[in-house]
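In the form predicted on its own, a lone chain appears below as structure tokens.
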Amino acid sequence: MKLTAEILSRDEQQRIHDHSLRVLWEAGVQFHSLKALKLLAEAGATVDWETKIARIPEKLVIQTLETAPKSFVLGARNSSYDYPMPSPHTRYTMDGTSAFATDFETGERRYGTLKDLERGVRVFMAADMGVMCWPPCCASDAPDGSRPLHEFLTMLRFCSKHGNHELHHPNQVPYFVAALKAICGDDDAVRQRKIASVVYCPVAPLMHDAEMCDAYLDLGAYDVPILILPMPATGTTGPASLFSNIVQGNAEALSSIVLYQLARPGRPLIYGSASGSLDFASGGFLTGVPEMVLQTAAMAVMGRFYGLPNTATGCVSDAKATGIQAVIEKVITTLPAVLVSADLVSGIGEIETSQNLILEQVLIDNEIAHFCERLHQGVDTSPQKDLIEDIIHVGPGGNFLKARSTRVMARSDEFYIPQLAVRQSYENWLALGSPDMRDRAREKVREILNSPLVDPLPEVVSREIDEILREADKELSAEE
């Protein structure tokens, strides 16, 4: 008997789909990529070449939804971390590319660096609920033209789980593919293993830029999966009602599916959402609020409506420091996505509206993920949990401490035993120095960073990646 939630009824899902089809046809979607417009026009979309708006008919949406794979495996550099999609359980991705990082030693909030990124993904390796890594902060110390490559490849070097990031321009694609081939072996292995995917955010409202779009079309030859992540914000880049903002985000997701399936039918896609909410008092973008996760969880439901692997942004916070607000917001933005059985929840490790990486927060969020999973598991009513005979045997006034079933259940998944939460008596807690969850998380982070690197790349591959990055720095900087 699982604990679940219904955010959208089947009728409401159909309404969102029908409204989205109307948006795609009547409003259309603007594509700044000439390559994308040609693909759409050849497939039957009505294209206004002057405004670059393509009106997408329903039959084209249906056709491309049919070719999109309903399942595939997110590969990993270490194949023991390969993960099937759709997922049998809700699992987690790291939050991506914050501008800032909090220095683990000094506590200073500053622009993120490659070293912060390296440390972040090493800690993520220890988060057992995490299956997809994302560079957790931008590398302010990397060259502009090749920065996404440095971020992507640093992640793949220090984390052997599946890696997800973005490329910004077609000229970055050859270097990225060369690095994947260095790690995997050859073109076929890159296609088959799928150790990395790319995230694609349509530009709200209803637009696609040229450079990223073309880069991802080029990556289609290698079947690199795409995580489609619309980000309309209520009242600014999207309408001011949750329902209508979901419709717009769904239309943006469908327009992406149409494009990338037309270009390469059968290419793996993940249907996602990072819809936000407007702070009407300040004009700021909010994520750590109920309205955000209601939208992203609803979009995960829409992903399932289309039979696609899905992800929902969650476990996020607008708090400016770790503590009570961060934990409250992360719980309320995680649980709804878990209760609708989203395949992946994207957001662990950061606060400040996903703009500040804090290493110990990665492990705290992993703990939150475990608590939410236990709630979702609900009450197991299987025969193994039917202990009525014990009740009858113990009878009035007895106790169950000596019962064999108590020993068995205490060591089973009936009870989640936390890694960070402090449950000692008050006196023992004082004797330990009054630790809280963050104190215990910091101890674990320090232990991780002082331990040998897990799954290091072979030295010859590492040197090849260094050479690829040197060449990218030289060539891409010259093009700026």
Given for the second form:
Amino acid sequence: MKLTAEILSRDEQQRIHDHSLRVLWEAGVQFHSLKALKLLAEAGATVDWETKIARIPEKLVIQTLETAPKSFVLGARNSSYDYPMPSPHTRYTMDGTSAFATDFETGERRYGTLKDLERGVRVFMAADMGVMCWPPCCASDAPDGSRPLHEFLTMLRFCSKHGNHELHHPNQVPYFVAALKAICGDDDAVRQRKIASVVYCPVAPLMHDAEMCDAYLDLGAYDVPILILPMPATGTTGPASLFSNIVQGNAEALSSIVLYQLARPGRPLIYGSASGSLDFASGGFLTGVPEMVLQTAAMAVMGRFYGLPNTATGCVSDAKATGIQAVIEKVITTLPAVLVSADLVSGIGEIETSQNLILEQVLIDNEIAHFCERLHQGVDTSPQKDLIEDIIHVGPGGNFLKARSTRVMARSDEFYIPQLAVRQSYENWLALGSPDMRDRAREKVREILNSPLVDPLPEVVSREIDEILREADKELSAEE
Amino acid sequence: MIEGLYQQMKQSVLDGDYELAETLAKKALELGIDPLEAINNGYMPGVNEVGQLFSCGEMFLPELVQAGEAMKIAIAIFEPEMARRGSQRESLGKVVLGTVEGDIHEIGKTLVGTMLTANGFEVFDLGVDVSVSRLIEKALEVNADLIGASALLTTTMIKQKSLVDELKAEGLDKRFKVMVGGAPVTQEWAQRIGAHGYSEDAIGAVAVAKRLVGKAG
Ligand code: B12
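Given the form predicted on its own above, what does the protein look like in the form predicted together with its partner chain?
After this comes the whole thing, all chains and molecules, with the earlier chain placed first.
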């Protein structure tokens, strides 16, 4: 059977749900968007227009959970990367929007640029466990008013897997939609293909921002999926126990589901979380710790409780450098999410609490993902793997190298063959200059960057996107 | 006897015991103790100790915050009597603090405020999503020494520059010192925009603020 983990009993899931309903009704949720408040009031929430707090009754939660799609296909520019959710196996997103990037050549840590973003997503293309891209770093060299558009479209230009990012303001929506149409063909294709989605963080505790919320309501007309990502931290923006911080995060997720389903029933949503653990000594937001992934894995289970496609934050680290701490933290924050079978784990390629993009790390994390997948697959006792006849045939003192089954198994999913691990004999390894996994990752990154672009956009589409961005720079930077 | 009372006040702060802090303040009033004496000899030493212990990693954030809160509760009890006597607490300086417009990341900014308060600054925390003009208005209103601006997004860091530029344009850059911070903010950025001070964490922010108001060491 598969190696799996149980993190919440059915009864515990029900209690988290019931507590969340109490929070939504008794404390309510603050919405800074007037549009959102109106929708909620019309649908039967009790709205205090002064404080902008909507108290959400159970029936709205039930009603909107019913209209939220239980499955859909996360499309990709290259349809061979389409990812149907829910998925029988766990796949990965790129980690997103660090302020800094480590220069591949000089090793210097500096503000990220469009070029870093481009290189990051090209490496992500080669990470076979990655299905959902996210601009790995912010583009400090793009104009302020249109920066998220530059980031979004540069990602879609250089990566043909599904792309996820954010928009900050409704004024960015028309440009984004125009670009999606340029890529997909027309409105209908945009709706059907779903090659891009947006990430939405409710503001912990229990609040919703105005402008991002309005932008995402506008995108509803195009069925752009939303990845809902509450991130309360135990002890600062959330209560100081894992159980109760899960309750609050779940209430924040439910309030987002209610809003976006009321606005457009049937719009695809992904239930996710990026809850944090507090460093009590500094106030820092910790991600590379057991207390983080216990929450996100539990919330992935809550996503399933509601029958929704899900994602869990994992494969993350607070280490300031690559190396032992980073890898330990990444492994322990990946495995639980995989063992509860999250559809997506978010995400690979960064350290420093998602503030530093390191190209080699994308491939190292991809390797961690493979190892965890192999663990999850567990011990397969199906007839194909039952080799008792070989044991009897070989008998005492022989060996199995001549057995047909050995040849077959050596190239089957029974054994994961690593892409980076170093397994030479000692002398050979010395002769090669004592390479470690990071050196091998560097080699591969260099290879990828020197290879031709994978799935480049057609020339006309590329030019159209340039034009859209020029227009956005002119209009949106002027508005600033 | 008074020494014993001061000792208890300090302990109430160390323990974050709001009720005790309040009871002791009332008791001091009954005994006719000068509120300023009680604050400076009773509660402040507690807050200072917690601040120090926090800086070297021995006390935790909730303990720091609750120490500050206990003192605040005591001060509220003393306020009417202080007003009657016309006495004022001395502070290291006044700091107007906020997270810049378009940015709602709250925790880092609040922590900086807590540490500054614990170390003797008077802090006016305007919250999150605060415009440059509101920061300046408040600084003028309270006659601040320092303006602290927090930014957590690379898209909102630019508002820290707007603040510095606006102060220059209004000829206020000599009057108010600007201190910036937030996860994506670096020393290099602070220098580039012409901010007077930068720190990467709340503990460092205290040293920087002291330097900027000329009270270093
Ligand atoms: C928690 C969090 C949130 C919470 C905040 C909750 C709240 N009420 O505060 C929520 C969920 C609301 C949130 C929302 C968003 N967030 Co956020 N968030 C974070 C996270 C994980 C931790 C921030 C934190 O609380 N840290 C703990 C405190 C103690 O640390 P700190 O803030 O850095 O402060 C310390 C120092 O910087 C310094 N300091 C801070 N301010 C000041 C000021 C002065 C004067 C001085 C001297 C020092 C100083 O001292 C502090 C204490 O030591 C960071 C990741 C990260 N690595 O920072 C992302 C992060 C900042 N967020 C990010 C993003 C993208 C967003 C969203 C756009 C996401 C979305 N799509 O919805 C929204 C934006 C909303 C908005 N308009 O602002 C990105 C920023 C990308 C970028 N480089 O621009 C980050 C880096 C995560 C990532 N990699 O994607 N976020």
